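This document starts with one chain, in the form predicted on its own, laid out as structure tokens.
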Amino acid sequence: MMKVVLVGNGAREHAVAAELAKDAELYAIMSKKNPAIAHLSKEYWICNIENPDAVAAVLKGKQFDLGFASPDATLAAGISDVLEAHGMNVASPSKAASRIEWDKSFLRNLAEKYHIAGAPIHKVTGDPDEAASYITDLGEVAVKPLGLTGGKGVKVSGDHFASPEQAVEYAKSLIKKDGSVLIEEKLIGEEFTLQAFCDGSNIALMPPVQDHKRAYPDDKGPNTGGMGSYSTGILLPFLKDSDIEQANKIIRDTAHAVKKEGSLFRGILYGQFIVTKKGIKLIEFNARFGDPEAMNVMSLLEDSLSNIFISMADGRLKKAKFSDDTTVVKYLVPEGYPENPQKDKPVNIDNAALEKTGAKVYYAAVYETGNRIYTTSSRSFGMAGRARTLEEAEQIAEKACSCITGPLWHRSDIGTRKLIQSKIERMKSIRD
């Protein structure tokens, strides 16, 4: 039997790790113990997994056949670089190809270089005034700092800034601490992630999904992590075909250009798309499986995820097969998340119901103390509903929600028909 490790610990690592553990035997490395991975994992240890001489130490002396890094934190530190060094496949891109997701600033000059359709109107800057110049001329923008902030450091007009001003002054507070600032033009869409399998030359496209980054009910409030998401088969209910295909071809172009850059991208290239009057413009770029989006596809991957990983190291890739099911992703999260959550608060699992209900549960940012679950200060766990209509994935969501109780909350109107009506109606209103 093939053996995996696996480094990583949160939602999406277990989603992986469901997959990888049905034909291989796998091991974690992970930072804090997810209580899932571990009882899937032969064997499990605990160490700074952005440190490469930590990751390192714990490899030493075992042997492994295949290797996959997945935060992105984890990555950008080069892990996947020390997993290759260990003489495994390795099925996670090195730091020199993530940085198409660590470094904002690459990602737009390789568009540039290459001419990759889909880039916004945009400039990097270290220039204060240059900064306020710009964001005067384009009027309405959003401003990005240039490396990772957890899908929290975006900040856009309208909905953080009330004026130009409030944008300047977030700019010069990027330039202060970072050093440069990216701002790019306001872009007006429905967004949706779309996941490939990379060999570094040939892609493989997973299903669509939108994902749910505001906070509060029908998409109002503060930035997370994600606290949900749906796919609907092969397109989303306001996508057309040509829609994915212009993303497609945007996600073959990028692996093309990072590999004429000298770097083979061999991973999971998540392209963040928005579709606008104008047609696709990619927003951003990852280097590693969208969390929630992940427990979407993983739950409707119906081929081996070992044997694609092995393929997809060797530089010989095989087609995925998806079912055309719809999902729905629900995440359960602290009361009071995501400004003042409550940590370090029991929760109450009953495996039995949730067993009924049919869904997938996915384990993220909890801690196990004494047989008991605790939360931490971020999302706790992602419930994944698979049917064959939307109303009954997202039933099926919403009742296994109910089946673990503390103090937790989540977002009730994600996969509901009028929420998804509401992005069809808006994206019919932009393409006219």
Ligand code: AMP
Given for the second form:
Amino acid sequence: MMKVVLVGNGAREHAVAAELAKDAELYAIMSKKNPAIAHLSKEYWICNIENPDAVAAVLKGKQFDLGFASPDATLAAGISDVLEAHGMNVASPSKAASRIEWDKSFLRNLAEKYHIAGAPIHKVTGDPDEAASYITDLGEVAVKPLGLTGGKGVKVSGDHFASPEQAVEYAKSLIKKDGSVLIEEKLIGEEFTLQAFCDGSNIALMPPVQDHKRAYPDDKGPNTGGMGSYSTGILLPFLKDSDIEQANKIIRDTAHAVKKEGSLFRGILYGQFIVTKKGIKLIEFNARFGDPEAMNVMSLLEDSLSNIFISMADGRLKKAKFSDDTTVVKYLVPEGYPENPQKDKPVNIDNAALEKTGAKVYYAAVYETGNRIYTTSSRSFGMAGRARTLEEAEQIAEKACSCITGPLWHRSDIGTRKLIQSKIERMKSIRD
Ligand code: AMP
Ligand code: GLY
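Alt. form predicted in complex with the ligand, vs. the form predicted on its own above:
Let's see the whole complex now, leading with the same chain.
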């Protein structure tokens, strides 16, 4: 049996681990013990997974056939390179290739140099006066730090800035802190995620997914890591075939551009797209699976993930087969999340009732002490329903949420017909 080592310990990694463990011998390197990943693994080790020396020390004297490093900060720390140096096949991007995620100016420059479609009007600057006049010219903007911020550093006019002056102030504060800032036109439309396996040259698309970043029902409130997501086969209800074709081309062209720059992108290319009046625009690329989006697509995969990973490492990736079923993922989060989460609280999991629902449960930022599971300050469990129809998948996820009790809550509107209908109508009015 193939020996595979996975680096990471969130719900996204649990979804990956569950697929790998189907036909490979799984080993895990985690920063904190994820009880579910530990259960799926033949052996696991705990270390700082953002520290190359710590991971190298764990690997010493051990042999694996395949490695996959998953979280963004782990990739940015060069952990794929550590796996590769240890002499195994690697299906996650090198530090150099994952730069498309950890350096936003690199991505925008790459798109400019290779004439890749979909870039918003933008400027990277370290000059406070230039930033101020650019923001005044554009009016409505998104202001972004260039590096990784866990999705929390981006601020947008209307959502976070009540006036251009506030945007200027934020841009200046980022220049002071980081030396430069990315300023973009504000894009208006519906966002979607399109992920692809990539071997450096070939890509294989996964079904599109829509995540819900806002904390509260009806997409209100502060941004979070993502409160839940849904997929409905090869298209989302507000998308057209041509939207996916444009997004597909942007992903393909980006992979080829990275190659032309001298580093192969082997791994998961995650495109965050937005459908605007003027067509598809690219918000960002990530060099990894999305969280929660991984839970949607992994539960639909009909090919062996370990075989796909090997073909990515070898540079002979072909198509990946997915069911066209519908999926709905709802994140159970601690009460008070994201602002004031109730951490270190025990929760009760009714496994027998869960099994009856048919849902899959993915463990996120929880820990186990004395046979009990406790919350932390981050998201707790991803509850995934899969069915032929949206209504059934949503109900499965919803029922599953009621099987875990404790100081937890979730957005019960995610995946409902009402919320999705409002997105369809919004998109229609933007396109018209
Ligand atoms: P990012 O960290 O780049 O994914 O941005 C986080 C969120 O900010 C995105 O999911 C969007 O909702 C929003 N955002 C980023 N860039 C823009 C933009 N140019 N216009 C409007 N919203 C944006
Ligand atoms: N769901 C958003 C992300 O993984 O970046």
